[in-house]
Structures are given as structure tokens and as C-alpha cells.
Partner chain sequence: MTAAFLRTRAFRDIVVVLVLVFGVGSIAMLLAHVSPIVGFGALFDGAWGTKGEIAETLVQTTNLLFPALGIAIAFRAGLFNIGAEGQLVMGGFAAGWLGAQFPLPGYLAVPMVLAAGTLAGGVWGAIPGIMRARFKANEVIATLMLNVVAILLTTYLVTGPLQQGGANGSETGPLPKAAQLTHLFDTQLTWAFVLALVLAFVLRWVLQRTIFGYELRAAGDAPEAAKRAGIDLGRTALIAMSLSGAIAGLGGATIVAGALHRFNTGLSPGYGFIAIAVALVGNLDPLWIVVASVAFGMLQSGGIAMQAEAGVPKEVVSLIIGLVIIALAGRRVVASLRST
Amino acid sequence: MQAVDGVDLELQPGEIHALVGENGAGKSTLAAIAYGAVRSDDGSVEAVGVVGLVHQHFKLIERLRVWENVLLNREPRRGWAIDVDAARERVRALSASYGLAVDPDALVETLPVGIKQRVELLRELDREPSVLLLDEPTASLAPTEIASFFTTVGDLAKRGTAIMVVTHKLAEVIAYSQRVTVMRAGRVVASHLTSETSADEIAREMVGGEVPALAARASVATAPLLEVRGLSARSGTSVLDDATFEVRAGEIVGVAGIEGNGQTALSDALAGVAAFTGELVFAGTLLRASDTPASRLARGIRVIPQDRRHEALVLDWNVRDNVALGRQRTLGLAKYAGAAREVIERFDVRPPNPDAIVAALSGGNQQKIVVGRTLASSPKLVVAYQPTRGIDIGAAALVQSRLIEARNAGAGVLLISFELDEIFATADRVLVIANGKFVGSFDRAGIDRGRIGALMAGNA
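Can you show the single chain from that sequence in the form predicted alone?
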């Protein structure tokens, strides 16, 4: 199957054009062809002025600073030397003018995913493109940041920039775009003025039918599985301070918060890759900061990390070998191939080929592999950090259903997500985190969106 097959698409100056479709539909490939990063076999691309592309998978140099990445090959100079002060000020002014706060001197490798996304966007904005292609630009932004982001994008459109947004978030399509094109299996299957369609109609066009409902929530007898007492931890710039909570067996606990408020430190402490103080008690056993990640795996703790490409996958390996990661000793040769087939079938990985190289798959299909591998080994505790980041509406419902099924089977799930709708749809309890501290707790029956949003923003 061709990644892109006979697609006709036109972007107009001053218009936000949404491009949607299932994972593997060809959206990112089309954007890369339009940008000039991928060569097409047939057809043509015509554009007036500079074309910019903000990649879903960032093209940043991790060991350089923010200003070095933003201004690479365009640095202001004083004679033969780079004018570092002028470069820093240029990035500060650029970030202020677009409402995308960054520290020009921060090393990119220390930044969370959401801030890296800002750096990628600022690099393209500095080039003053007349056509701007945005591939999953809000995948790592908190709800409070998305409106601000689209205000920035709307201002660009008002200046005459033609903008294409590749996204899976249909609420954003309806709220912010003027036109929407739907792709499936490499082809355009529908195109609408946004004002003349609906999220439900777009969803049906994306998946070729009705979006599957979430798995039913079974009644599960629960007992404390994970007990967290006075936990403080640091991972890079992420800081967690004096957290106390518990996760019961057969329960999904959602952690709601704006990115950068201690979630990474929490996840890394539970995974065994960050030092901590305080107490972690899992299944009645005290976990120590010196315990290795392998020992956590052996006890049944599994983590879906926030950055699949750097923390979960070996991109040059095939699907079969990635599914086996961390389980090579327990799988054995007899079960090796079967494990990959099971993940491919249960999570609808496309293409359904265990020999496919993971780097060649779409981001959503890469994420399915990570989630499938995590849940395939009957974990006792799952720490799921943004498990549906960058995947389409049908795949997100599938992943959420699999998490609910794990919960129904008696696993405890700690769901860290910046998507409130995801937390509200799946969680039995919701904890709110702000400024590295837990500031609120809500049972499922007592969820209050307005109150949770205020607590996330630091308004007690």
C-alpha cells in the first residue's frame, strides 16, 4: 500500500486547514512531501514563499541549547563570531511575541516533551514561513496552553500565512480550523468547510464507521497495591514534593495537571530511574531508591513512558524485537514470534508485519507497540504516562479500553495525562498536581471539571 496515493490538497493564505485521519493514513508523509523532506513518486507541490514544518518527532540537536537550535545556521554575528547575547535576545523576543515561553540557555536534552515542541515551533517561526505545516502540534500541550497556542496560530493566519494542522483532536478541528480534509489508507476520503460538518461525522470518516465504545468497567474488589508516603523526587527539571497517595488493585487513578509540574519525577521514581526520598510500598514490600528498573519489572511494575522514541523503542529494530524488549529471558524462542503477533492483533498495529522496522511506522503505531508490550505481560501496576499521545481517536479508544481491561483484571493503573477528557473517561479517582504537589482528590462520581481546572492552574 502506498503511504500517499493520488492526494489533491490546496492551502489558502489566511486559512487554518486541518488534516485528520487514522494512524498510518499518510498525513505525516504528505506533510513531509509538501515540505520537501520526502520525495514523491508522482505529482507536484507548488508553494509561494518559504514552507515551514514542525515535526511530530522533533528534529532537534539534543546537546545544543535552545537558542542554538532555534537559530541554527541563522545566528546573528559580530564579525566572524556568533553574537551570543543578540541570539539569546532574539529568541526571548520571538518566544514572547508568540506566547511560547522558553529559556534560551536551556539544554534541549533536559527539557520535557512539551517545551521541546515549543523550540521546534520557534525555529520555524523565526524563518517567517508563508506556509506552515504543523504535525500534531498540541500533542504535549496542556488544555490551558492549547487555546493560547491556537491564538498564536490564528494571528499567523491573519498575517496571511497558510497553515495546515495535522491532528487527531477533533475538538480542536471544530474550534479552530476553517477547512478539514480527511485521509484514510493514503487517500483523501472527504473534505469540508469546518462550519458545515461535525466531530462525529469526521470521526466516522476517519475510521470508516462508528468509533468503538470503551470497555465496560467491571466491579473489582480492591486493596491498596501502591502506597506512596511523603515522596519527593527530581528528574531533570521536574520536581515532585511530598506526595502521598495510594493506588488500589483494580483501580485507575488519574493524575491531572499541566505539563512540567512534577509528573516526570513521579513516573521516573516509580520506574526506578530517579532518586527519591519518602516511602514507596508496593504489594506490601518497601521499594528503595537503589532498586534497579529490572527489579521493578520483576515485581510486576510496568511503565509506558512519555517519550516513546527515546525511552521505549529501539527504532532500528523490527516490531518483533521491540515487543520482546525487557522480556527476552521470560519469552524464550518458542513464544518470541507469537508475542509480536498478539500485540499486532490486539492493538491493530499497521502494517501487521512483525518484520517491519519500527522507525518506518507512524507515531501512533509506534505507541500501540509500546502500550501493547506493556500490557501483554499481565502487569500488577501500570504507570501510563500520556498513553494516547499522538494517536487517532479510534486507536485512543482502543488503548483506553485495554487499560480498563487491565484494571478489570486486577491491575492498578496510574494514568498521567494532560488530556482531561481521557482522565475523566477512564479514571476511578482523579488526583490534581500543581507546582510539584498534589492539591486535590476527586472520586469518579464527584469529578468537577471547573474545580479541577482551577487547581491545575494553581488556584486553590
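Rather than the form predicted alone that you just supplied, could I have the structure of the form predicted in complex with its partner chain?
Partners and other molecules have been left off, which leaves just the chain.
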């Protein structure tokens, strides 16, 4: 299959060029080809000078220091040894010249994501690129960090670097780019000066038609379902500190926050895979830290984990066996096939084949299986952690609609998302999480974007 087909694209020095498209449209492949990491079958890439690429998922070596990462393979030498002093000085000068403050001696694993991104950027800048490719650079940044990041990038552009930003966040495209190219199914479908287009138009071009509308929100009577008092939990590096909130049956509670602020600990505590202190009362019974995941499932608490590939699916298995996962005992082997067909139909899984190996499906279809099997078990509480991460607009709308329908049918939904737009589109109430603490609560009617953004960034 061809990820990219017959694409013509021209980057100008001094301008930020946004490349947008749905997941799987070929953006990342195009960036990789331009960088030289992937071979193109036909055609050519011509660039004046060096091409740099900053990845969506950081390619840093966590155990090494900042200067070691920045100068990897280009270390200044003194004889056979690395000249550490010169290296440190070079990184310091580099970060001063671009206004990207960072301690050259800090261990990368100790740095927050925003700083890690700077290290990534510095690493590419050290090569003095004339073209800089940024793949989803703001995926893990706070709204305020995003603004300052684009200020830096804008400065770079003014110094004469051609910059291409690969993204799916249309607000950023409109706010910061000078030119935008839209890709769909491996081809360029439109190219605009940003000043001459709108977010709506770009969205239609990405999808190839109208953006699907979400399911209607029925007004339903809510009832107490989950009460959380003083919940503190830890899962890996994720820490949740003294959280108190409730989720009622028949409502979607959105948890807004930037990645890495305690969301994983929250989700894992509810899934029964992380230890916690505090009080969790679910449908009148107390949940214990010693509960197994199985007992949570038996009570009707279902979690859609953030990382579908590792935490939710057995990639080498077929769709049928994956749909059964989590219900393998209650369902009974004989009913696996029927359950799979149901999910395939209700969620429009493609290909509609229960025997297809899940690893071969697109991310969107994989996620449909995870969400589909979760909702098919008629859960009382659904914890959806980044349920639309990395999937296309159509699939995302489907997933979001199904969550709304579950809410309409009386389930409680806790939607933990890094995408504010998703939360605003679906949630009845919004909680804001920052640095592991719940720092704000808004009713649907009283949502204040600016205030929520500030709270997310840790500015109380």
C-alpha cells in the first residue's frame, strides 16, 4: 500500500507551513521521506542545506544528560575522548541563541515534557537546518507552552529556516501558520494561504465532506454512581494527589489536563491496577485498593485504557478474540464470534472480518474494537482515557457519539482527555487536573476556555 502518492509540496524559507490531514493521510510518512528516513519509490526531495526533524514521540535517550542527547554522534572531541566542557558550552550557547532555556547537565528522564521538547528542538538546531520538520510538536504541551513554542518557531522562521508543522490541531494552524496544505489518503487535496481559509473549510477538506455530527444529548435523570474522596494514587511516574469528585449515572464528566499530570494514576486506580489511598464508593459499595481488575469488571466498571496497543489489545490475535477480552469468562467461548459481529456492525469496523488480525487494522479500527467491546458489556461506569487518540475525525466522532449514547442510556462516563475540543463537545461537567490535583470544576453552561487553559497550565 502506498502511504504517500504523487505529492508536490514546496516550503519557503521564512514561513511556517502547516501540513494537516487525518490519521493515516500520509503526513508523517511525507515528513519521514523529506527527512530521508524512509525511501520514496519515485520522485525526489530537494532541499538547500540540512533537513531537521522533530518527532511526535520524543527520540531522546532518557538515561543520558541534555548535552549528550543534543550532541549525540556529533560530540566535540579531544583526541579519543569527548571534550565535555566544550560540549556543555556549545549547548549553553545554542540554547541562549534561540531563547530555549535548558540546563545542559540535567538528566533527560527528570525533565518535564515541555523541556524535553526543547531538547529535541535543540538537537536539530545544532545541525543548523535550513528546513525543519515538526511532527505533532504540541501534542503534549500546555496551551501557554504552545504559544511560547510557536513564538520560538516563528523566530526561527524569521532567521530564514523553512518550517513545516505536521498537525491535526486546526486552531494552531489558523493561529500560527502562513500556509497550509491538506492531505487525504496520501494525496494533497488543497493548499491555501492561511489568511485565505478557515478551520471549517480545512476540516471539510480533511474529511472529504461534512464533518459528522455527534449524537444528540438526551436529557436524562442522573443518580449518584461514583463518589471519590481524597483519592491519592501512583502509577509509574504518574501521581494523583487528594482528588475529590463524583460521577453520576447519566452524565459525562470530562477531565481536562495536559498529558502527564496524574491522569494515568486516576485511570489505573479505577481499573484496579494501581494502589491508592482515600475513599472510592461505587454504587453504594466501597472499592478497595486490594481489589483485582476482575472484581472491578464484575461491578460494571470498564476502563478504555490510553494505550490501546499494549493495555487493551492482543495485537497478534484476531478481532473475535480481542472483542471477548475482558468478558472471556462471562461470555463463553461459543459466543465470541457473535459478540465480535455485533461490535463490527455497531462500530463499522473495517474490514468487517472477525478473523482479521488486529495488528493489521488501522488505529481507528483498533480503537473501535476497544470502545465497542467496552460498551457492549453494558457497563455502569465507563472510564475513557484518551478514547480518540490518534484516530481520524470520522472514527473519533463515532466513538464520541457512542459514549454519549451510553450516557443517554444511563451509564456514568469519566472522559479523561488531553484534547479540550473533545471534552467541550461531549462533557456535561469539566474537571481540570494539573500537577496531580483537581484544580477546577465547570458545568457545561459555565465553561470558560481561557480559565480552563490557565488552570491546566498550573496557573491557579
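Keep in mind it's a predicted model, so treat the numbers as computed, not measured. Residue numbers count along the first chain shown, from 1. Superpose the two forms; the largest set of C-alphas matching within 1.5 Å is the rigid core.
After superposing the rigid core, the Cα of R402 is displaced by less than 2 Å between the two forms. Annotation for P76: C-alpha shift of 2 angstroms or more between the two forms, rigid core superposed.
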